[in-house]
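Below you'll find only one chain, the form predicted alone, shown as structure tokens.
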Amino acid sequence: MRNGVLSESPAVRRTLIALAVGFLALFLVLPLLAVFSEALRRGFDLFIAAFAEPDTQAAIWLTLLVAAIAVPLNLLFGISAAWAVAKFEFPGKSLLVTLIDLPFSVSPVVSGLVFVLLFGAKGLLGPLVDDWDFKIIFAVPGIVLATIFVTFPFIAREVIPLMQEQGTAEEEAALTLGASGLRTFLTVTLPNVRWALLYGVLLCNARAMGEFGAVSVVSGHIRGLTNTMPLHVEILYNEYNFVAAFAVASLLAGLALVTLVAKSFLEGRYGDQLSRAHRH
């Protein structure tokens, strides 16, 4: 090792750059050619007709209004989590800590299943839900229910470490010098972790556009009503609708392009930072 770095030979190096881009491009690159290639194979007029289609609209805006419901819910519960955690000891944090990476380790499936088994027909509180008249599961509260239980451990994983990382003394000093608890927060805190939270909020946001195992079990699968974009694109691709399925899904993975694109500039300009919340 030479000045922290591994000295390997040219060929070696070739090698593992070869093996890595030729990983990438087999199941990342050519998938996602294949996706938009068979979204246009038919000419762009049939591509931008499958988004004219009532129910393809349908699930478009359902899938923005479950991720613009689940995102900023979750970004609540985040900060509140993180602060908690990494400002104060009390009795259960450690099974705060464990509850939070718990959907982490919990099928999708099964998370969906959950909800079913509390809210469904025959569930533990569904004939109460029946007496108020209000439906969960095979409905739009379901979908956003679930959708943030899978997506919630993001933008709290995140943020903690960070937090964690730069301790107490700045808020110490800030409430010895008069500040309150609510402009501390807002003043010192916040701002020294706004580039992780950005980026937990762009990795929950994905997650919640693109969301599958979880919403299936919940949404019934109701055209036009309770079927999100990837819900969408099975039923679709099952129909062998196949130009309208591929544009629906280039339209998804358009959207995680995107979020790649701007989680790779905050990992570039602010790649310390979040190196540095990863580590912990």
Second form
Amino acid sequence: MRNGVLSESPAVRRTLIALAVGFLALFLVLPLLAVFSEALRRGFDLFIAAFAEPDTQAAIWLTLLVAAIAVPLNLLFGISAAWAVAKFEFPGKSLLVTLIDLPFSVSPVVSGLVFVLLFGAKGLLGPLVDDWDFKIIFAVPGIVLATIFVTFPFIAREVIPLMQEQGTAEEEAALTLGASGLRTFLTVTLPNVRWALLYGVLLCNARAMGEFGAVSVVSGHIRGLTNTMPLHVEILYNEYNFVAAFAVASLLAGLALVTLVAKSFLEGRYGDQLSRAHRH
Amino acid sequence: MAIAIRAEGLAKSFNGTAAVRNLDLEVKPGELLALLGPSGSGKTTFLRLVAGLESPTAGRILFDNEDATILSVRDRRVGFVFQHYALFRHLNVAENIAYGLRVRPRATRPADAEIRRRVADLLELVQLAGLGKRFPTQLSGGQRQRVALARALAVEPRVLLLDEPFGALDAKVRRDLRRWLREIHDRTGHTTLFVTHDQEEALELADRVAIFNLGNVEQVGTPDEILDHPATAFVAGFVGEAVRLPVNAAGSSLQIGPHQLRLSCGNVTGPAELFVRPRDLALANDPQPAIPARVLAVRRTGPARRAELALADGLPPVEMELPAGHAARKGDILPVTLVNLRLFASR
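Having seen the form predicted alone, the form predicted together with its partner chain:
The complete assembly is shown below, putting the previous chain first.
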């Protein structure tokens, strides 16, 4: 591309690159470094001690539990939605596709409030839930529900375009060869989207663990019971317990970095088997 | 005569648009039948109806005089070859071919060693021995289509259905595969239906050809019957390189433009359509009735020379094959007569 019609002069190119790199450093790398340096400022022992705190451990376990429930459920939902949208024609299909995107366009706070309005003490279904002596709002079930709602587009959105692109010919071939519907799904449809699924799971998991807004509304912030990691970070910070706050935050940041690396590995290695939107 | 496949009053419409209308067709055991027609004529839909990939709006399909309409795709035992191969992209060639055997219920599934042997035989048959470990993306288009055929043959289908099998390939590969498909058919003897819009392919390859138009079959016959005795005006216009001329038939004479040609028009009277192919015209000897035709151009097509002729003002030009050594030039007036009459009353 050197000296091509579209190439800029070296000076312009260098300025643009410097701008981009500077922007990245200022807004992404610097804050990330700040998180880690703040966490380790008082030494490694205090950093480790922050994780020994029972409330912190409870927050970590709760976060893992919520993700462990929300991600598989959304995997199931994402696959069935993608299967329905990509392989069949039915009335209301475009409405379904629009609805799948709803959690992306709604503020997380609103997503949380929806569940308070539904299941809260004065909510539509609140009395019903009370009768069964089952708490949803200000309890773990509410956190799980809010997380599922916020993260449900991730997997479906990865898989739908890929399945649409692949069409139905391979499934038809499997059927003519005598495979049952389930067998066709397991041996043809699923293997064809496996990397896109993994990619979606990765993004879904990152968001499930990191979600703050929606979870904050329904959680009630009960220490040791309904605090997830992001909520716990906020509480610690508000109590001026900076080392502990940044220690927990560094764990979340570490998760983000792992996700990023895994994501770019998938894109590099299996880019051709992800949907077109991710091919570089 | 036994019938392998019979379609009775078959119809299929998509959202109110008819793709196949009240279609009757009989396929003989072991024959290679081409379904030929312009795009949108319903030939692919018919093939998918036979396979069970679509269910008919009306009518039924019989395999060996048994009603197959109620059978699902998997129970029909058809081998289907798709235009774009539809190979399983995550399986290698051998696994692709073995797929239909591996998905069988345990009671009828061959042993692993038997499956491997069958796959090896099929790879041999389609001339891909040694490529079993390759993945579909590592093969050329022609090779992929041969894998698709081997995969379809592996399940020992009652009937082989091919949907534009060579449509996505370039001309040279297409010609080779065509000949090769004929050989495979002669060796394995499967009743075979294949869809094509390429008339050269259909007429060269098939035992019989079914001409499709507007969701129905216009004519079924051997390539000779189709070419020499088209049953309808559509067939006459669709096959060969025919030019359609509006004429007027009156018992013992035919009026082409201002010219009267004395010949028997059979039972056609009144306004009619005449289909003229290059070999249907000849230079007239003196006593024969003739039309003075003006030579518009002379061109070479393969071994023969052809003259482009204007029979009358306002009529489309027709082509005529010239006898070897004839020195026709642009502007000459030649006496021309019809040696073959393909005449259909105007509808």
